[in-house]
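A lone chain, given as structure tokens: the form predicted on its own.
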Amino acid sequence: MLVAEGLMVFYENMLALNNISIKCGENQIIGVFGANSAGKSTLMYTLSGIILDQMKKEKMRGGEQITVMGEISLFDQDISSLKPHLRARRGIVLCPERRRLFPESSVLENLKIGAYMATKKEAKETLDYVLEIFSPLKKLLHRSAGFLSGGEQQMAAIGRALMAQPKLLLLDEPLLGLSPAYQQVVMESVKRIREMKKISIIITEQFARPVIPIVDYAYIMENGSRVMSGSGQELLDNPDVKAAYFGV
């Protein structure tokens, strides 16, 4: 499905990505688990398609040069300078790092903003299935997005990619800041959607002890570099892999 290799981002002189190649068949969910500043959200944006928009902003205010190497295909075929929204188009979603709903907007309005690129017969299928999914929204639809807790926010923004259309999210770190029962409600809900509706999905944390279960495949980044990769269960079997991601 997609297929990303020799990756590199350079920010001015600093190396964010180093050679990275990564890869996500149909109906997988794939795990990238590193520390912070690993890289994690710079490989979000680059398998996204939103590094060039910030290579052209950037550009434009003459502030740090951005360089994006290597290349990506999706269903083979190469989308290494598709802008973002092309890509949204063709099934690749992000679900941003610490949310970014329109804390002004009510949930219902987040989700429906999401739902820019689906008929009104997607869009009304998919916020069902959203609602049950997640059902605790259900009774916060006309709630702003603002009021809610941070394990509702989490589950507003996952609805609000999946009214996008996905046939590959990008979970970046949804997990940071909740609770561990809501850890718990969203890893529950990423299997679900993976099962329903046979989306293929990619997960970053810097904890790895509550997504490695569900996950098919597994890569570990350190300093922007891939330094490990294997199933959940060669991860596991490793001790140094357990004392620095898993916590035990």
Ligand code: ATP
The other form holds:
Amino acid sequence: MLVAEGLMVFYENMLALNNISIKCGENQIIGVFGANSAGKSTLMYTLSGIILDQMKKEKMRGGEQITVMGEISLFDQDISSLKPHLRARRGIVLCPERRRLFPESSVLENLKIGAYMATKKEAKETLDYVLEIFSPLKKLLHRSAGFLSGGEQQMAAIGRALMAQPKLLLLDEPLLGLSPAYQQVVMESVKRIREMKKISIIITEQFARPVIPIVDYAYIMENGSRVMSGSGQELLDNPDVKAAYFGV
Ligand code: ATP
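Pass me the form predicted together with adenosine-5'-triphosphate (ATP) as well; I've looked at the form predicted on its own already.
Whole complex next, starting from this chain.
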């Protein structure tokens, strides 16, 4: 469904993405693993189109020059120059790193913000399904998002992204700062989302171990470049990958 080819992103002269090509098929879960600064968030911003907004903002305020190259297609249609809100309409929805909830708004308000493109009926149905997947949120709906634990906030952030009814959900480091127990809960939920909604999901993470059991295929990035790719098992069988990304 999504094919990205030859993606290059420069922040001024700094090459943040170096010729990255990545594919995600329908109903697949794809992992993208890499250390700090490998370029994972830049990749997510490029796929969602948010990088184009950043580019424009920087240009208007006379800041750094951001250059983006490469091609992205969704369902065989070129979306490379499509603005982020139009990509969202076509189904690409980003759940950003560090969740970015509105801390003073309630969980319910945060979820409703995600449904800005939906009809009332769709929003209600999607909310029911989000609360089925993330049932601990049911009793937290009227609490300020800023008062939730990290794990609960992550559920609310993924829930908000789901409210936009994605066909391709981009999860940027959803496990960041979560306890192993919550990491497990979030990964199980992601698996259920794929099963229930038949959507595609791309997940970035620094550490592959908690994510690898649920991915169909994964890429490893270093310094903006793709250094390896394969099925979860292929990556697990590779001693270099094991040492660097599985903590073995
Ligand atoms: P992390 O795990 O720390 O979030 P990441 O893999 O998501 O890392 P990116 O945030 O994409 O990596 O950053 C890739 C590189 O681009 C880094 O060297 C970072 O410092 C740089 N970078 C990111 N955003 C900007 C920006 N707006 N201006 C300049 N450099 C940037």
